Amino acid sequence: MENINEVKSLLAVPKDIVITTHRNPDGDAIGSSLGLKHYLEMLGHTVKVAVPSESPNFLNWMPGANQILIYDLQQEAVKRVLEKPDIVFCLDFNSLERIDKMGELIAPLKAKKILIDHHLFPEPFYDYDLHDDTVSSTSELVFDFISLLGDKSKINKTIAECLFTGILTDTGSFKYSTSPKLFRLVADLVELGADDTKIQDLVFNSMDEKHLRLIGLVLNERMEVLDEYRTAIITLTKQDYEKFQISRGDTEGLVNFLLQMKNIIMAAFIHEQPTITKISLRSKGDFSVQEIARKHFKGGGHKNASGGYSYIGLRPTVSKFKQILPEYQEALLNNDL
């Protein structure tokens, strides 16, 4: 990070600080935030975490959690904490559109804003950026952050627990995006308390009887293999989602579950949301589906785990991406797990 000595010198006074992250945020989202949150108020600063919309259940555990605001169910609230903040950190996004309607009350402000992601393509939009897209997460980065404050020592098990949280959830439990530095950080993350079977249970072990059911139903009923280009696709309609009472976080990790077939090299999820139809692609390997997402769907992300949107529609949608797979079927043939 440039210019890490002015953002010292930012923090060393009490401040009015802002955490945001994307829409619909994940693990790693929260995790990053709640971890930040808790560091900055150990400095003494004043520290309010506010997202676009409400993250999965399984993630209600993490100490703060529950005084994070939401800008879908408490527009004023988050109006009035972005009126005057003296430090807007963005954590998790590359770009103001990813948190919506909260981009156009952060964009004009005078706050100084400190970007912390691992996207590709960041927009330049904020004042000192610690960006690395080579990394597993921004929880990776928030670890680098303090550290590179010198206040590593001051990373005590409720931050702790917190970035391992979303380093766990965005590598997919250890399996994407690691190195040997991530697997030293995460030890370093161990010993300063993080409880990694307590943690593990409360992520992949808090299903409802729904959402086995669902995953059933996924599984049986809405998956498609496509053997000449090692892909296989799951859908989900708007009917789906009111006849299992679907919820936010419901649907997490099902795309995963194809990736587990072993001639698999590409997966995608396609679903129908009230205004739109939103994609989730997955990879093994060296195939990239970020260029896919972003070629195609209006979207990106990293090179194993990207998403986008459409406006056409669930079958228009799936044809669509049927019908590019031909541009990927060499890569996808040859790839060399």
Given for the second form:
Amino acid sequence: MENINEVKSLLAVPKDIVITTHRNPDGDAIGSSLGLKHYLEMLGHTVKVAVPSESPNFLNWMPGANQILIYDLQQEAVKRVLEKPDIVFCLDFNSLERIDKMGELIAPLKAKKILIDHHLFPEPFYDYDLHDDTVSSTSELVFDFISLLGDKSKINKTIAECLFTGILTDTGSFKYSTSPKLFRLVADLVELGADDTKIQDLVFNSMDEKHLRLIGLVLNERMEVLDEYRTAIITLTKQDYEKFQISRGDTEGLVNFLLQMKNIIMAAFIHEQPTITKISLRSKGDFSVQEIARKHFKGGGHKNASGGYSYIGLRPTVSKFKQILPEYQEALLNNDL
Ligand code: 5GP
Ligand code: MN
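I've shown you the form predicted on its own. Could you give me the structure of the form predicted together with guanosine-5'-monophosphate (5GP)?
Once more the chain from above appears, this time first in line as the rest of the complex follows.
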């Protein structure tokens, strides 16, 4: 961040601050937002977190999670907090499109917009940014942001646990996007009070029986393996959502199961939502799914985790995905881990 001193003086007197993050907020989106919220409140600011849509239940335990405003459910309340904030922090997304209608409310605001994000190719809608697409997570960057402001010593157990959760989920339990710097930072978080065992349990062992059975069913009945492309796909139609009684959060993390197969390099989860067909892509090693999401599915993301959507319906989207595979066959077959 080049203008850290300007940001520091902005934050020197109490301000009305809104923190927002991307639609379908995940552990990093919520963890970084709440971690930053608790820090800013400690400085004396008035802080509201407002997000486009609901987050999965396994994040509900996080301190402050129950005060998050959700545009899908509380439009008027979100509009009210976005009337005249002094500062808007935009966390874990790189383009206002990623926050749907809230983007249209935020774009014209006079408020200073501060981006903290680790996605590739951010669009320049902000006044200040702490952006690095090589780090694990936005939560890592929030830690860096607080440190840059000279306040590392202010990080307490609550902040540490929020940031730990974001890092834990965005690295798939420290499996990817790690670095020596990250492990040192995580050691700091544990020293500052983050209970890593408790958090792993709250985040990963929170399934109810129905959910676990559902995953078994979906893997058994809706998985397709394309060995010649080292690719596996799960597809879910609107009817599947009804037939199997799947609710939105149930499919969180589903795509990652596919990468547990030996030799599978790319995983796709393609499913129908009320108006769009959504595609989630994951990969291993050097094979980048970012380009596929960006070029073919109006999306983007990271090298190993990207997503996009289409308006052409489920079957045509699956066909389109399969049709582009030959273009990537060589890269898929030659990918070393
Ligand atoms: P997920 O598959 O979990 O929905 O998303 C994985 C990653 O892909 C997200 O962190 C985000 O970076 C990116 N992503 C998902 N959907 C979209 C989209 O519609 N547009 C863009 N630009 N990125 C997306
Ligand atoms: Mn993230």
